[in-house]
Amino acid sequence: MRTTSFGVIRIATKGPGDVSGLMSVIDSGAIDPASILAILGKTEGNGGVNDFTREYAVAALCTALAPHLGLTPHEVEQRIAFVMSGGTEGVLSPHITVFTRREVGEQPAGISGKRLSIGMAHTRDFLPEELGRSAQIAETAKAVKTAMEDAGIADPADVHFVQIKCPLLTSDRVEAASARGNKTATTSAYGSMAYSRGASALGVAVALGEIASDIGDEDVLRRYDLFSKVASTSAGIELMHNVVIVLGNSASSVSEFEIGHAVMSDAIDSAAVIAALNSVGLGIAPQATAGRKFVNIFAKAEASPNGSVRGLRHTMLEDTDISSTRHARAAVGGLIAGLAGTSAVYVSGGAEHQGPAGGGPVAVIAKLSN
């Protein structure tokens, strides 16, 4: 009998250190802090190597949750998966999405079909010279399969979004590799974010059978015909391993929620966003679908590497003042916010091997009345 239920709630934040919304929800009894499985957030930093709003947000959340769980902040971070994506350009609004898991005594009435299920796993710590290379691909693939088992998902077709937090290189990490006689994929800290994101995404594609497993170092950031339709990877300075969160639908879940996805072919692919909304029975805003309620939408965005969108030149890659990832987040964020009817949507920049070049996956979670 199905006895696992998953919950999802989106909470606005006033800043990267603001935990008042989450504490209010906990105090009201709407969330049992012991049931929190993962927290995904958008913070208003620059999304780059020196975006410490991500680490600040995680520290604030861990400190606030520690007394409720009887743990130290460090132990909270080990227990809950935190993925903070920096950059809320344009209309994007800072927020967190809290995912919970609890065991229920018996299957609620009216629950049928496959419902939202979430699984988590971690890779081992990587050496700096392994980032963006085959080792990161292989270890990520293993972790995705482990997370699928944790979610009770056997069929890759039931996986609709795989969120990964992955490491990046710093000058100290590059120097440590050099001291051992090894070269890193790049010596650029900012460039390493793309390598790490790309290798992690290829690991998802391998795990789900989207591409063959015989890929190597030379394919990362070169073979853009190789990609995952459900991978979303975000690099940060605060870790040296990959945190993997698999979101899909499972017959073993009695959740009130459902997830679906589509793939944007480019940054202005509104049809794909609408298809993602339709995949969970929703339409574009204002959503008035009976028995369905929009919860959140998750997407990847990047400036097309060939410098054009549908044959017309874009200048995102040539702007020396503003990073192309910031341009892409703003553009895709505005498109999605208009169709979803809210600016509190999760749009992450840098979509290397995450959907076709210049595009990216887009997933939607809806709450069902039964």
Contents of the next structure:
There are 4 protein chains.
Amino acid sequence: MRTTSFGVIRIATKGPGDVSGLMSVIDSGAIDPASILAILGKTEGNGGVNDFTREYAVAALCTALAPHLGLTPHEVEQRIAFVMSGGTEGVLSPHITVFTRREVGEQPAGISGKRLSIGMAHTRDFLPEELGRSAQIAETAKAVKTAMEDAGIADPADVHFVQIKCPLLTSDRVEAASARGNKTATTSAYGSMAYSRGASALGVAVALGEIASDIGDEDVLRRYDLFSKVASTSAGIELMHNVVIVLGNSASSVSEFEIGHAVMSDAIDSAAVIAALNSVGLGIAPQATAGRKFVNIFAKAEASPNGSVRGLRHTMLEDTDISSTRHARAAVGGLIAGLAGTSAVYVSGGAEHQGPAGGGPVAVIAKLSN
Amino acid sequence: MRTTSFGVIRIATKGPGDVSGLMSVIDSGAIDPASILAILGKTEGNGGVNDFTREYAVAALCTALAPHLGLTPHEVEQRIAFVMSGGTEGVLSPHITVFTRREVGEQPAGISGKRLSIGMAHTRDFLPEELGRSAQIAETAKAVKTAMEDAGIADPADVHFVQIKCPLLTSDRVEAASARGNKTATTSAYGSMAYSRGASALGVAVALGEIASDIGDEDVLRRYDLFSKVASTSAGIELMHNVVIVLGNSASSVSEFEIGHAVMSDAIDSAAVIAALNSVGLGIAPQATAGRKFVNIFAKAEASPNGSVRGLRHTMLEDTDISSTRHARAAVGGLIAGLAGTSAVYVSGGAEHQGPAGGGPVAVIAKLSN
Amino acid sequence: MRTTSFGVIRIATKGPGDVSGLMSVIDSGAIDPASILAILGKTEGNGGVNDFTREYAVAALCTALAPHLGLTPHEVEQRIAFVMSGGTEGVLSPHITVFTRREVGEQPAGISGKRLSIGMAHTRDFLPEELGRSAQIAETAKAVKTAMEDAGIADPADVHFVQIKCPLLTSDRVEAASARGNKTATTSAYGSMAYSRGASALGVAVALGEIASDIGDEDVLRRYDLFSKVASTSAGIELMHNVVIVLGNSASSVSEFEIGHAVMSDAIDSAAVIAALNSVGLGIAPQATAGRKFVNIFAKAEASPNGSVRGLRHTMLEDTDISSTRHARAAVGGLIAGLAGTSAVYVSGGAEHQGPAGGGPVAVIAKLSN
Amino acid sequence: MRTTSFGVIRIATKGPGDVSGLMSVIDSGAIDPASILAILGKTEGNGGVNDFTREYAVAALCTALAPHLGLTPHEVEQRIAFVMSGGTEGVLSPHITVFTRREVGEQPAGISGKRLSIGMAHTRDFLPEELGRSAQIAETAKAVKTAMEDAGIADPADVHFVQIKCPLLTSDRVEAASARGNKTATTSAYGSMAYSRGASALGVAVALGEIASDIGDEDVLRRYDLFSKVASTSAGIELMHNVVIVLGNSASSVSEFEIGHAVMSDAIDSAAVIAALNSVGLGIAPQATAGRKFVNIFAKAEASPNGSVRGLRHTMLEDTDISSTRHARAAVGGLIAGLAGTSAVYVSGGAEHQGPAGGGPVAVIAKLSN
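Alongside the form predicted alone that was just displayed, please also present the structure of the form predicted in complex with another copy of the chain.
Starting with the chain above, the whole complex follows.
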């Protein structure tokens, strides 16, 4: 029986501290603040260690939502999963996507097929020395399964996007491990983001049976043939555990939305983006599809580690002026925006073990008219 | 009667000083160095005032070609039109495209339709105070017509890409004007590049009848509704006149190549890129077209001056870390590479009066099998 | 009679959102939050239009101070003058300097000489078309005089640093002027910051008699021989009027602090920095001075507009990768930090009419032991 | 007996390809091109992997010098030691310093004390797997001793600056090692520059007795307490061996120049810069010293690896927009230019094992009037 409804709303922002769009939607009654599960955003920083637009955006949203939820800002941050991806290079337009869940008393008529469903789960806190290693992989895999249950999804084929927030190392955390006589996977804060993202993505792949479960510490950031086709992971300083958000389609959902995905095999894989659009009944913009509306696309991008795209050299990895993650978001963002027909799309950098090397997952959410 | 053959060859480079690819092609006999008309390249600098990869690439090419042509490097630079566009952001891959022309004694059988033809012309030297103003517009228009004749093209509809090299202002040049009691359009070297590119593009538009000829100084960089759909202009410090290269199709050509174009109305106009591909019998990559092969695509990109793309804010113009031209090339380069199926495409920044504001021309060259 | 005491405390920050240092000082009783007049900070953004660390820092400070003052965060922002200068390039270390004022009942014995005194004043709101023009100059000059009175300073020679917050133009503001049939000084947001800073600095120069008062619109950003030796101005989007903070020495103050200044004639003027240190009894680090302690130094830096320093070319103005303001802060920050012996110094960019072209004012605050 | 004369001339450049200054000096007879030993330059690139201004400058100089020496450009590159340091951040002004040597027939009268002397030596070619390891350290140490003999310097205390050019790893070189079953110190091109610089500097320290000779692979880039006070090392792609240039004072020299040095303990160590100036009889600019003229200063700069300077946080290592080497050169360049009174100084980045962590060597050359 269908019991739950999930909503998705994309809201443009005028700056990292701008909450006016969300407040308008709440004031209008279109969103019940208590129903907000997660907010994924693109903010206009550089996406690197010194990108403060992410924490500023979260702080602004928590402060604004607090009175609506009768909570302190800090409690809001615990309740709602905030995933801010820094970097709106090229045409990418700053925005947030708000995901909501509410229980429905009566089952609406005329709904057929599986519909968008969202489940969440948390791992336990990790020790710094566990980040980027098999412990993080295994715990993440467990949490993905829990989140699938939460979403009412049994078949891994119904999972189309798994967004994960994961921790990173700081010098304090490295020292804490060291004081215990343990070495961390790396001592660099920046480097640890890649390790944590990579291990988390491998956890998704294990949970969904995309790869075998016997992967070890030494595979992380090395065996790039091991990857998930639906994982999207972001590292943040504010937590020590993984937050797992599973997005898929479920027969238990009465949502007006549907999600699908494909995998870009490299950064110029237009066929994959088109396939992802097609998977939810959409095509290349401008849309001529009746009864279906594009909502948003979620993708990961990276500079291919071997320095080339289809045999031709790229210069992203050797540019001292612009980080490769910024280059990759700009390029893949340009392609996806062109095919989707809108620049407010979610393209995030750092795609270790998320899709093949140089490629990445691409998921699309469409709204159905019925 | 068809009397001239034009060749186009795209060669990857390993760095701005790398001439090995061109030397191999010459050594193999595939290109007669004496037939080289023009070389358009993408080099891996930042595309700004302090991008030295352009002059380095030209210096390396001139030095390498000099013994083959029995000329000094400086004479080579006078003979061949070198247009280096700095900036291979995102997936863009450094490369050069070499254009050749040779007279054919006998007319090959079985050639039908118009084929690629290239014509060149030079304006007189400009005074610094003429740059970015009506004198540059009018002289450029004249030179475009001369170049069309040189190419054997009578109908403006057969012109698909007009590449122009134009001068910029330096502090010395501004002072020289000032000493004559005249003011230049701007005193900024960087700013003058936009003025010179803009006036040159308007000259193309006048020549091709795209706009009326009564445009004045005050329209440059202001009346963005006035533009050419085929102009691509680049400012360089090394000259004081405009070099005009007209690329089109002509019944006088026996070339194996054909050129077509479309106009991107904004930076995410995938439909225009697809139309340009279609115009020479190609489609979205991977190509399934028999008898036709993609050679290269030539496009101009810019951040839309009004700060948004289809109503959604972009952040390119307000980014102090990355110049908007780099953002725009990365994004448009990503889209075009995705649709063309290759990252060695020519996407150049600074599209003032070249296509509508925020958009730009996009031309495609295909090779025919017969 | 000496009636007022002024305090200065410099607090390191761990990030733009970090208020823990100030909260500790308040909790310890060392600062009464009600006594806070102004907070000048260096935050770790790029200092450009898209530097959100400044507004984030102000938001965090207002939120943290609000309960201590019984005000809303918005009211705190109205009450205390926050001036955040973005950009901690090179060795510059993020920090805030908190200025306090309190009335003293009884006059302490043994105080001689003039001591640090701070006065504040506000201009009326400006129309967008007044920014960067004579109206802003004249109103600022009036406010400087009011602030001097507030500080108990009669002699302009006792004024050593005038910090001003001034407005900038946005596209909305430009349009509002346009709707009234008026043109603004520029239509560029970035460009308007320079105009507003420049006119504000000229206002200081007029008030202090450093230049004649008959300067017009056309002198702003052109007549660089007109400047103030003590003005430091910052443009911000959050206000439409100028906030003026005068720092000088007054016989009415019982402060433990003293302020002095000098003017750097160019970006490598070590003699001026040493003179500024000497002016408050200090020397080059390491300090050997008994009875006096270095507190902070406040300076403005810019790339010399003529492209050279003492006849040798600099490359700051032509660098497309790093803005000239970042270059200038890094270089001048390195010199000042080296001479002061600490990297938590306030070096701010954009020195139009603040000191001679390419140079800038440099003020030092020392703490006296008695 | 004094038999050799060494010259030093500093020449400003207008761009990386500008050789006009050197050509003028040669044309004027002030420099005999055959006497040129080495050219150290500051070029205006980013100093990173994709800084092509260095190779462009070397190519331009070799092409220009070739006819003067009766050699091919390639032979010029083999004969003269070119060390181009990319990055003229902040006030740093692009220039080259040309070092010459010629034998003198008769000993001039009135020369006393030791004078500038320069010696050179080359190591054997390294295998990629030897870079950044003890083999590179030991071979460099041997070459330093050979170069000291060449310079007529017996006492390590007379060595004031040892400039080394050393190789870096490329993916080809890493693969070659891998094919032999060997692992390189790192697989990153960028990372290998630090390893090679670090091992080379340790080689200098061993040769001069600054540290014991029993250092191993694991000490490189880890034991930052091991360092040389006079080493300055630069990695370049164009060679597989180390070129060692020893600069010191010798009784066998009739040079008009003298060299001295000090060690900056951190990036704001003005006392060390002043000590270095004092060591050759100079003071803080403006110079009041009779009989001595400042020629140039040679220093290495880096962001302190522990993230702070004298206990205060710096933000150089976490900035995704500007590399830490650019930050460090700008800041240290600002300090040194301020104290030297000129911005055409040689401040180079990447100071691993060259001075203490966060600091670096600083050498000064003065010209004596007699």
